[in-house]
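Next up: a single chain in structure tokens, the form predicted on its own.
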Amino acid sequence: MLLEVNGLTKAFAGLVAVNEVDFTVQKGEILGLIGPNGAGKTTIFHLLTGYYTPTAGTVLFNGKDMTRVTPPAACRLGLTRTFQIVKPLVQLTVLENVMVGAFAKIGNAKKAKELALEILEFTGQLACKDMLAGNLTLGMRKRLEVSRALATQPELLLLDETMAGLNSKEIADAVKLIMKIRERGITLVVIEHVMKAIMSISDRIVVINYGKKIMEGCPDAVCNDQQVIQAYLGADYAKR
């Protein structure tokens, strides 16, 4: 098992944002992580990558205890994430932004540049390599965020709403890129609110509501589960 999450809990004073969540991720799969706004999904990503320390529970990555690992250490071990609100280094070029990701594991500037160029070709951004990141559209910034994360050479990549705010063509392109990333041998956990997209790419889906896992299963089973319908659409809709 690539990732094992057991009893993961995070409390902020009197608020329990993540409450005894369990799930696993197998090597090579795409796991969808969904739930209403404020359900605790991004907090889980913070806990997996060391931005937050769990109140309780454990995180094992390749059998290694990651429960109190720092974000740089998690990245070096192969566990990398993107962020819901993208913040590129706006005064640097697209290429330089991706090189920053490459420097997580590469100390040589020439080799970092070579990897960054290869990643940009893979993600379809090579043509804009010399553009300042501050001049990119939202869709291009989101793809740059993925490119920079890929440059860290992850084994497990956590994507946090990389399709939010995109138009239909950009969403379709993002779906294709995610499938290409899996073909590259990278395992993914994806937080997404674009239901058509997340259902089409996920092997399994974990549903979070009020910090607790309420459902886990294949996309079809999740779509038809009454708890999931109630969480997203309300009790009245679930009774229909």
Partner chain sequence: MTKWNDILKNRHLPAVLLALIALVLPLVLRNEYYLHLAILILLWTALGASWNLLGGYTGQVSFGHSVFFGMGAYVSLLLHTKLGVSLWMGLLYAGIAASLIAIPIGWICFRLRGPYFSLSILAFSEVLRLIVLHWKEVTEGAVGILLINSIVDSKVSFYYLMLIVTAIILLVVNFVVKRKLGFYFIAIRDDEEAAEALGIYTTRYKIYSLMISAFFTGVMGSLFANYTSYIDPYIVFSVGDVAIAMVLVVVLGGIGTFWGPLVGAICVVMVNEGSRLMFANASVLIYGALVVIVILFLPKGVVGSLKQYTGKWFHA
The other form holds:
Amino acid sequence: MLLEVNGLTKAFAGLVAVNEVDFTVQKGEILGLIGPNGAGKTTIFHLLTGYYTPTAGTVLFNGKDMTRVTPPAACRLGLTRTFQIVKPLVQLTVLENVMVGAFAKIGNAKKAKELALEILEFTGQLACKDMLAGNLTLGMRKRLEVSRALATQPELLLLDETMAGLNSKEIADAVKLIMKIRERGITLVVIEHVMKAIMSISDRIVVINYGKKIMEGCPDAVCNDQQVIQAYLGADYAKR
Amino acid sequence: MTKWNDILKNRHLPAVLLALIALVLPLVLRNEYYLHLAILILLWTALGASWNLLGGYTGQVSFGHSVFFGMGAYVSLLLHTKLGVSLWMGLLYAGIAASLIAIPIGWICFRLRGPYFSLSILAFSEVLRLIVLHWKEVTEGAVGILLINSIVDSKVSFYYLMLIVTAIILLVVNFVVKRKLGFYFIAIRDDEEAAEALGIYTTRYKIYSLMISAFFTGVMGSLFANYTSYIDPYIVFSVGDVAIAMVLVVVLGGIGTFWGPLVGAICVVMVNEGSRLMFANASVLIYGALVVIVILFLPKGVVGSLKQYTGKWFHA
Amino acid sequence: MDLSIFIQTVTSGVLLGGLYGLIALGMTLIFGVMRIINLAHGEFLMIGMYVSYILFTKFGVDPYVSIVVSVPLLFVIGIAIQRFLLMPLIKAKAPGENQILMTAGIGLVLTNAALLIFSPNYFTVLTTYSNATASIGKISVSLPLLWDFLICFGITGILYLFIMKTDTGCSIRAVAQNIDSARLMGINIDRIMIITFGVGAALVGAAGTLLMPIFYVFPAIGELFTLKAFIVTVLGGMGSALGALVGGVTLGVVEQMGATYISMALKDALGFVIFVLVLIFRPSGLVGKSRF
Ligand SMILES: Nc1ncnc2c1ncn2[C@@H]1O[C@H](COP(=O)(O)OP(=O)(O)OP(=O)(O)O)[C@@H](O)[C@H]1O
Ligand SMILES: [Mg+2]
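Requested next: the structure of the form predicted together with the partner chain (the form predicted on its own having been shown above).
Let's see the whole complex now, leading with the same chain.
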């Protein structure tokens, strides 16, 4: 078991954003994490990577307790994430952004550059390597988040809505990229609102609503679950 | 002809030309006063470059670098006058001492962000000034320390010493910025949260940046003490004349740019001297007014504004 | 330890602290809305002091009455600075340090203008009540200081009402909380910032006038009080009126204790010691939450 989450809870003043959530992630799988806006998905990522400390519950990554670990330490242990609201290092080029990621495991600038170039080729961003990250389109920024995270050579990668706001061609590319990442031997947890995409890539799906896990299962089962349809996909979808 | 074209296009060309000019300058400037101005420009370039590493590249704007400047000045002169340590070693010890106090200062001040960081470090400068002022047995307090024999004896040798140290600082900053350390500094400046996700221990790297910046600032404090041959707590820990002036040099020149400190230093020294010559009594007033005007009309500094026209060439 | 000396020390510390609180109030307010530290803050205080001084020596106006001149004057100065010197920087999207530097430049100009006009000498105003004291048992309190303290509370109360009850105050709070949503709500951000800077300057101008009967004025006085205001602001947790008062009183008491029990010379250093301790153990200040 790569990741074990037990009773994970985060309370903010007047609101329990994540409420006793349990799930596990197996090595090599893709776990989908879905739920309506404000369900608490991003907060779960913040908790897993040390941006927030949980109010209660445990997170075990490779058997190691992660609840007191800081974000950079989590990254160095092989667990990192992308940001839903992209955070490009605006005054660096695309290549330099990815090199920053590469430096997590490599000290030498030349070697870091080699890895960064390899990753940019892998994610299909080689053509714009010399552009300033601040000048990229949203689609490219979202992809840069992924490239940069990949460069840290993670074992488990958490992707937070990397397809939001993309057109259908870009979404198709993103789906392909995620499958390729898995082939690299990296395990993924993916938050996504684009239903078709998440259903097609996930091995299993966890559904969150109001901070609670309401369902877990394979994509087909989730699609047909009455509770999920009610809570998340909405009445319209249920009728069809 | 292509060979000449290559040379002209080489991006190190401006640096090489400048270095050549700097080397022959004392042969041309036979006048002591002009040499004095050149030394001041070097002093402020070096201070600006040291500050720029932290403020420009790491994004941690310090309004209290006088703490390191004063530390360096006092450590080297006290070691020399009380313990007979050579002034040359004093330069090194000044840097080390400044770098060492940067550790606790950074540890405490980096809990704050933005303007609160900027000023909390200034509070430390005041603390150190008060300590030096009142710990008379060791520091001579407000009386200050007078240096009988400076590190070198002529203005020309001082110019070359200053030139060497300034060049070293510029080269080191340039070296650091292009390596892992520099990437990490810039990443912290651009987005701290993203930096953390990429495995950067942000506080630790901010402290590294502060330590390097403090080291050079301390060395320059020591050189300054040698140049003026006299220091007291009000001079070397001065908020206005040291700490804020350092920020000013870089902001005027262009924050986070390689040439910014040099350009800023030239502007500040010229404006300062010009208003002193022309307005006597009201000189600081005019100087302040010019600061206000320049900040108002050059929000990105001289280099920052020029860069839009000259592209990479000026960036080096 | 002599109890009456102790009580005496605490009392004068608290009273002085009220003034510190008022000085810091303007800085806190400006920071809350604009996210900049005004390095000309102490110089505004200096202007307030010189205004009292001139009105007293030239026209025989009681220092407490001169507040009706210093407050509007500094309000106007504050408005002009924000409108013509700081707003262009905000519009040009210049980084925050440029704004701080701008305020430093303004401070430099004001200090040196004062130097030209008034010479570097120290001036005081000597009124009939300057040395008056009220005593309860063994404790005696300087009367002007006591009045100052009460007036400070009054002004803080008025500010509180202004912020809480008026439409403008409401907009100021909205901008302080979240500038983007305030803009979406249709609040005129520029106007709010101009008013805020004016009010912040007016507050410290009032403080300067109140300080005049118990202190002396000289051109370089600003730097000292800018730092004190900053310390108080941090002690108070940044951004709350209550925090400014608590921070002010804390600093006042600490300084007086230091002066009485340690040494007069080190009393200023003690303020910094408290400041550093708070940074280490309670970075969010003595009151309330941090806002950054
Ligand atoms: N720092 C915080 N303080 C207070 N409340 C917060 C904080 N962070 C998140 N929340 C609240 O927690 C809830 C869950 O937020 P979260 O961002 O995790 O949702 P999400 O599932 O990622 O939604 P979306 O699909 O819109 O991204 C929301 O109601 C949000 O307002
Ligand atoms: Mg989210």
